[in-house]
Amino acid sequence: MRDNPILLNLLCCPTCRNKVKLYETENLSSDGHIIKGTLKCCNCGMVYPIQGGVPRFVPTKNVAADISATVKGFGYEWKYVNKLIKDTHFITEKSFLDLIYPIQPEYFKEKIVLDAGCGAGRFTYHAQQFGAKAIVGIDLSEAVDVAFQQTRHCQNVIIIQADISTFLPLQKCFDYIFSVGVLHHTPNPRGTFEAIVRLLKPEGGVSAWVYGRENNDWVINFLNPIRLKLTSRLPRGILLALSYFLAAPLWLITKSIYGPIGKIDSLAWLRKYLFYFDYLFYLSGVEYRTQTFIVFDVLVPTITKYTTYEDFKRWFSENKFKNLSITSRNGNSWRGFGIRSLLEDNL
C-alpha cells in the first residue's frame, strides 16, 4: 500500500470502527509502496500488519474448516493456476461488463469503488481503467498477493486481506460496490451481501453476480456430491491436472456441436433439445485454457450455494434498494444491480 491519505482514510479498525493510522513503515519499495509495516487504531490501539504491500485484517479466531478449505482453494487458483492460464476470456474487460450488466464504464467515473472478493485483482484493475477515483480490492485468500502485483502501478488502488462476511475494516464511504462470483461461496450469501452494502453511501449502487438455483438441478444433485466428497479434497495440483483432462471433451463438444448450432439460424430448432444449451453455447466461445479454469473453479470449493430469482430479488428489495435490475446470465446465474435508497441510511 502507499502512504496515501485518500486511500488510508477508506480504512477503519474492524474492532471499534475508528480510523487507523500508519504506525510503522519498516520496508519501502522504490515505487512508493509500504511493503512491510503496521497500522494502528487511533481509538482502541489495535494493530494490524502490512505484509507484502497488503494490509492484513485477517481474523485471529479459528476459521471454520469449510470456509478455510474454500479460501485456500481459491487462493491456490488465483496464485498458481492463474499463472498457467492467465489472460483468459473469463477475466477480460468484456466479461467483467457482462457480469455487472447493466453497468457501463462511464458509471465508474470519479467514484469510490469496492471490489468485494477481488481474487487476483483483474476486475479491480478494470475499475481503475474505467476512471474510478479510488478502489479497494478485498479478499480473504492469498490471491491478494497476486492482486497487489496486478495493481501496484495504480496510484488509486489499495488491496487488503479481510473477510467480507464478518470482518470489514472499511469506512461507510463507497459510491459503488461490486461482488462477482464470491457471495455464493460464503456460508450465508445474503448475510454477506447485507454486510457489504452497509458500506454504501446513500444513493450508492451495488452489483452482484451469483449462481442461480434455476436450471442447475443436475449440478446440485449430481456434481455437488462429487465436489464435496472428492474433488474439493484432492491436492490442488492433482485437481488441476484432472481439470485439464475434463476440459478436453467439454471443449470438443462445445466447439463441434453447441457452437455451430448456436450460430447457424437453420439449426436453431435443435437448441431446445440440447442439454444446458445457453451456458454450453457460451463456453463454445472461449478457449481451452479458459474452460480448464472454469472446471477447476467449479470443482475446488467446499462451499457453493445456489439462489433462486425470487430470493435474489429479495436481497435488494427487502434492503430498500431501488431501480432494480435482475437479469439471467447464460440461463444458470443471476446478476443484479440496485441503488441504495436515500431514506435507508440505517442499513
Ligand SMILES: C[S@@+](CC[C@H](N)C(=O)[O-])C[C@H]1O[C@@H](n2cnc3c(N)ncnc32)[C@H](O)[C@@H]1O
Contents of the next structure:
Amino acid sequence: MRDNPILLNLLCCPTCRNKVKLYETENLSSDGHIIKGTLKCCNCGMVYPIQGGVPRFVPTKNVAADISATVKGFGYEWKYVNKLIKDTHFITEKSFLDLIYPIQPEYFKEKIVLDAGCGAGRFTYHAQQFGAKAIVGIDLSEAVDVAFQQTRHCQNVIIIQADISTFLPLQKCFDYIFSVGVLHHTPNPRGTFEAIVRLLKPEGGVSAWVYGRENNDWVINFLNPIRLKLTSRLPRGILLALSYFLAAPLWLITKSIYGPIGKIDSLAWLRKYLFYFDYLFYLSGVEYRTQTFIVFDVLVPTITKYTTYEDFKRWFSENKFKNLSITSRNGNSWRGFGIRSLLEDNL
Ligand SMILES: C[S@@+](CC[C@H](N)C(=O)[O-])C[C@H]1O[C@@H](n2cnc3c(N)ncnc32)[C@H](O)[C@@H]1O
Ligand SMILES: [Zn+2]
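Right, and the form predicted together with the ligand of this protein, after the form predicted on its own?
After this comes the whole thing, all chains and molecules, with the earlier chain placed first.
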C-alpha cells in the first residue's frame, strides 16, 4: 500500500469504525509501497498488520470452517491455476463489461470504486484503466498477494485482505461497488450484498453477478453432491489434474458441436435440443486452459449458492435501489445493477 491519504481515508477500524492511521512503516519498496508495517485505529488503538504491501484485517479466530475452506480453494486458484491462463478473452475489458452489463467504461470516471471479492485483481485493474479516482480491491483469500502484484504500479489502487460477509474495514464513501462471482460463495449471499451496499454514498451504484437458480437443476442435483463430498475436499493439485482431464471432453463437445451450432444460422433450430446450450456455447469461445480453470473454479468451493430472479430482484428493491437492471447471462446466472436512492443509510 502507498502512504496516500486519499486511499488511507477509505479504510476504517473494523472494531469501532473509526479512522486508521499509519503507525509503523518498517519496509518501504523502491516503487513507494509500504511492504511491511502496521495501521492503528485513532480511537480504540487496535493495530492491523501490513504484510507484502497489503493491509490485513483478517480475523484470527471465529472464521467459519466453510468460509475458510472456500477461500483457501480460491487462494490456490488465483495464486497457481490463474498462471495457466493465456486466453486474453477471459481477462479482457470485454468480459468485465459483460459481467457488469449495462455499465460502460465512462461510468467509472472519477468515481471511488470497490471491487468486493477482487481475486487476483483482474477487474480492479480494469476499473483503474476506465478512469476511477480510487479503487479498493478486497478479498479474504491469499489471492490478495497476486492482486497486489497486478496493480502495484497503479497510484490509486489499494488491495486489502478482509471478509466481506462480516468484516468490512471500509468507510461509507463509495460511488460504485461491483462484486463479480463472489456473493454466491458466501454463506448468506443476500446478507453479504447488504453488508457491501452499506458502504455506498447516497445515489451510489452497485453491480453484482451471481449464479442463477433457474436452469441449474442438473448442477444442484448432480454436480453439487460430488463437489461437496469429493472435489472440494481433494488436495488442490489433484483437483487441478482432474480439472485438466475433465476439460478434454468439454473442450471437444463445445468446439465441435456447440460452437458451430451457435454460429451457423441455418442450424439455429437445433439449439433448443442441446443441453445447457447458452452456457456451453459461451464456453466454445474460450481456450482449453481457460476451460480447465473454469472446471476447477466450479469444483473447488465448499460454499456455492444459487439465487432465483425474484429473490435477486428483491435484494435490490427491498434495499431502496432504483433504476434496476437485471439480466440473464448465458442462461444460468444473473447480472444486476441499481442505484441506491436512500439519503441516509438506515440498513
Ligand atoms: C470466483 S472468485 C472471483 C474473483 C474476482 N471477482 C474475479 O472475477 O476475478 C471469488 C472470490 O471471492 C472471494 N471470497 C469468497 N468469500 C469471501 C469473503 N467472505 N470475503 C472476501 N472474499 C471472499 C474468494 O477468495 C475469491 O477470490
Ligand atoms: Zn477502533
